[in-house]
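The data below hold one chain only, encoded as structure tokens and taken in the form predicted alone.
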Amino acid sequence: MTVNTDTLLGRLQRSSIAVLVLVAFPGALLAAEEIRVLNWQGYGTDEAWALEAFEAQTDISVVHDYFNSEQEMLTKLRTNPGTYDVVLINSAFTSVAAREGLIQALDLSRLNNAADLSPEMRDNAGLSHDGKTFGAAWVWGLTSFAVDTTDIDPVPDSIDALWDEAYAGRVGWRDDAVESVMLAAIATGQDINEPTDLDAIRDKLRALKPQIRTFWSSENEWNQFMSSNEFDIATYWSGSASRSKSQFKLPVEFVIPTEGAIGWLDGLSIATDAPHESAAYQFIDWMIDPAFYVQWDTDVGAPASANAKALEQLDETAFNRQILGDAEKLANVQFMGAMEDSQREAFLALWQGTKTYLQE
């Protein structure tokens, strides 16, 4: 076999020089790490300017897979193992995947921006399992319900102005089993996490027959109905009230019920066979940074920062800071807890059974 020498000393030259580059900058021909993030689409995570400054800052390339709802959430983590990094989860079902083993207990000593949780929120029991965390509280709201104010004046302050015949045939409800159980709840003086009688939940929800004008179950849809004045009063979360009101400048106005609300916490998790562990560490620490939260609320509208210091940065007359910061409109708030699988299966069966009735 003849060897062309000078093709064999180029070749030589070529691999001393890859050898180089390597040993003095060891990233320089490595791809970008990439990280897979299962969230609610729109949800803060998958903002693109703040993935594009991450990057920047990390080298780390960041994926979005979507869910719909905390089942297909579940599932999704249940039937992809080695898939997701990071995991939105509601402190209600966390303790759910972490006793399935779909997430892993955190160390909050690698978040450098834990220390400004607030205590309540940082420590808050949904986010635990066996005496460990495994949720970094990120983000908190209210669940109650929202008016246009360009037709009803003065805006009510009670939870049963759902179901005031004023606005009969005038009310968007999100079909969802757990926020629909928990709002009549409320509505009927029970407890959001131990209701005692269903049948007066089930009474309740029934009472909207005549009210109801359509089912909604996404935030995209919220705004289009409510813009296409489709309703004049409907069930909302505070900080996508935010976000409508400042962003697509609908005339809406959030309430917060003297009986109270339905409280919710959201933490960021990461799956137990992640594949990019210290990444996954280091894309929530960045998510629960103040520079990125107020950049966030401030342009685009979100729900309360979980971070203390975040908070304190917002401007004066920033919803969350107006609205959520004040002590008294919250004293009834309930907070969501985790749930067992029955009385899951209990509030959904009620609602299937409530939402055929209200569509017949």
Second form
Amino acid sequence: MTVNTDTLLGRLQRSSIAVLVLVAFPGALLAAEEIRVLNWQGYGTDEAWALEAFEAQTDISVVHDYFNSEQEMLTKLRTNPGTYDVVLINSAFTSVAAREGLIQALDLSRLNNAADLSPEMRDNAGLSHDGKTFGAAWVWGLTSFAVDTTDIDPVPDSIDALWDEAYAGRVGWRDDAVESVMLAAIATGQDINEPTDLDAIRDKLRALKPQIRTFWSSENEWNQFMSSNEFDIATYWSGSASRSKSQFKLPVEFVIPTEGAIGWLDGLSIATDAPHESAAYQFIDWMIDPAFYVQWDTDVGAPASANAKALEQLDETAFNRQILGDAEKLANVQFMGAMEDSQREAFLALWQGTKTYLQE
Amino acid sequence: MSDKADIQRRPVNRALPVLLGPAYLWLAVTVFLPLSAMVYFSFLSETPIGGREAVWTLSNYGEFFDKAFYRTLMWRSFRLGAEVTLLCFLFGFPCAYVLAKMVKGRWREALFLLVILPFWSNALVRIFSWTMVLRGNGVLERLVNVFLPDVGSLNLMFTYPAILIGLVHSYLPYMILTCYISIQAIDDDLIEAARSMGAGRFTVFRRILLPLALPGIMAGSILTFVPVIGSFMEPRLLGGRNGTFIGTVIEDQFTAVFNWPLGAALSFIMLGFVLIVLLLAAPMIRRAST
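Could I have the structure of this protein in the form predicted together with the partner chain, to go alongside the form predicted alone above?
Below is the whole assembly, all chains and molecules, this chain first.
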């Protein structure tokens, strides 16, 4: 290997000039802003290449703080006012955060890319509160299930596959009350946001007893269980399925059942006392920009963008364009609405009772 | 005689606040304050963070008696605690005896190191390494199949025995260390005297070792039993579908929903049951400590 001394010298010179500038004008240091983003780990906003490009363009650096559950995210916002700038909030929680005054109403006209957002995502009821928008639609996806195509062929198209005797003891299920109740609601033909027949849902969930191998709780765990062949079929998220396929080379296929699937939408919001409000707007605009999204989905694997232009720029074979762009398949998808705490607690009690029954 | 005792007592009295003060202050701040906050929460209708309106209520405690599955889980958790404690005793006591009476010098140090070694690693890492051992086609299954090819799949992962294995591994050192201390204090002459008078090994164990080591056994049992009842990490990771216990249900109230009051109430109900069990065992504990 040869070292290019020219550029090395050049770099040395440049950096010593930079040091001199900083010593002479300490104000130059202050010009660079630092915003704090609260999100799931490894969920787009913390991609190193994206943050480098953003900083090069805007001189704003980004630091992250992570949460492991939506409740943890809300707790962090509640207990640390004035700390965070941008926060990722699922549309089922946006109105909760807005009602508690944790996030501020957004002025979408300050986002250049907002005009390209699909209207049904941008104006989704879950992202607004009191007639004002509190979350900029960012990405969306589906929750249903995925199968290991080496074990299951042909790929089933009904949600009842999870209850199929052929896969007894081979099903992976996410240990999550809301998701469990909603999947059972779809399987019993009910509205996921306002299920009326909870008894039918309980019976349907209890019928999983011979099916479930174990519960999973994170994408990473799902990949491990799939690759060590603990599951043949497991509940899953669409974005994660495309990552499992492209990054981990797992032979899995995501299924949108004919009965429907759970739709979810993640928005980016700005905390009420965000210390760097305008930088936060710039960051959100960057996150919904097609340039960022296309690279994220191509190199890493992402859920579907709420930006219609971004989806159009994907490769024609891309999962997010091919499958999630198919209006016919999406006809029965039910989007999660805002949910009251009391309902979430009722779902949890139902799920815990079921889990007690599932034990031997 | 009494004059001498007086003289000795005075400086000790003066030193008492200095010696005990920091420890009690630390306990007050780290244990008493958070615990009283949780007692307060357990009687509220809502978690009083983020401007929510909360009123006083007993409904969180009522919830436990309303829903049958909480009782089922409480019972299962206590059974788990009892089984893990018994297994820890069965494995730990002989080990402590060997350490205290049969090996000396460097060997004892080396064996001690092996006992304490698990303490030096993170609890989560220990459990994850168990998942590697127990899972289908994992380390244990391959090992067994080398010697007994007919056994086939053990299917240990995601079962109740898997939880037992993980928890016994986590808590065994407590039992060994507490038993070791009390066995070591037993005079060898007592054992030899019993032997010389014709007592068999089992009689020596039952009439001398067991009663004299009881303080250590009780201490080890309490140190194991109480935390195992509230354990949630081992059951969740090793138990799969069979891993729901009162500890995991309490954890859910804090992480899955924002229902700290119910989580706190369930914790205190669990604490109440633990105290009842300890009260029932009190005669034995008293006998052990005298």
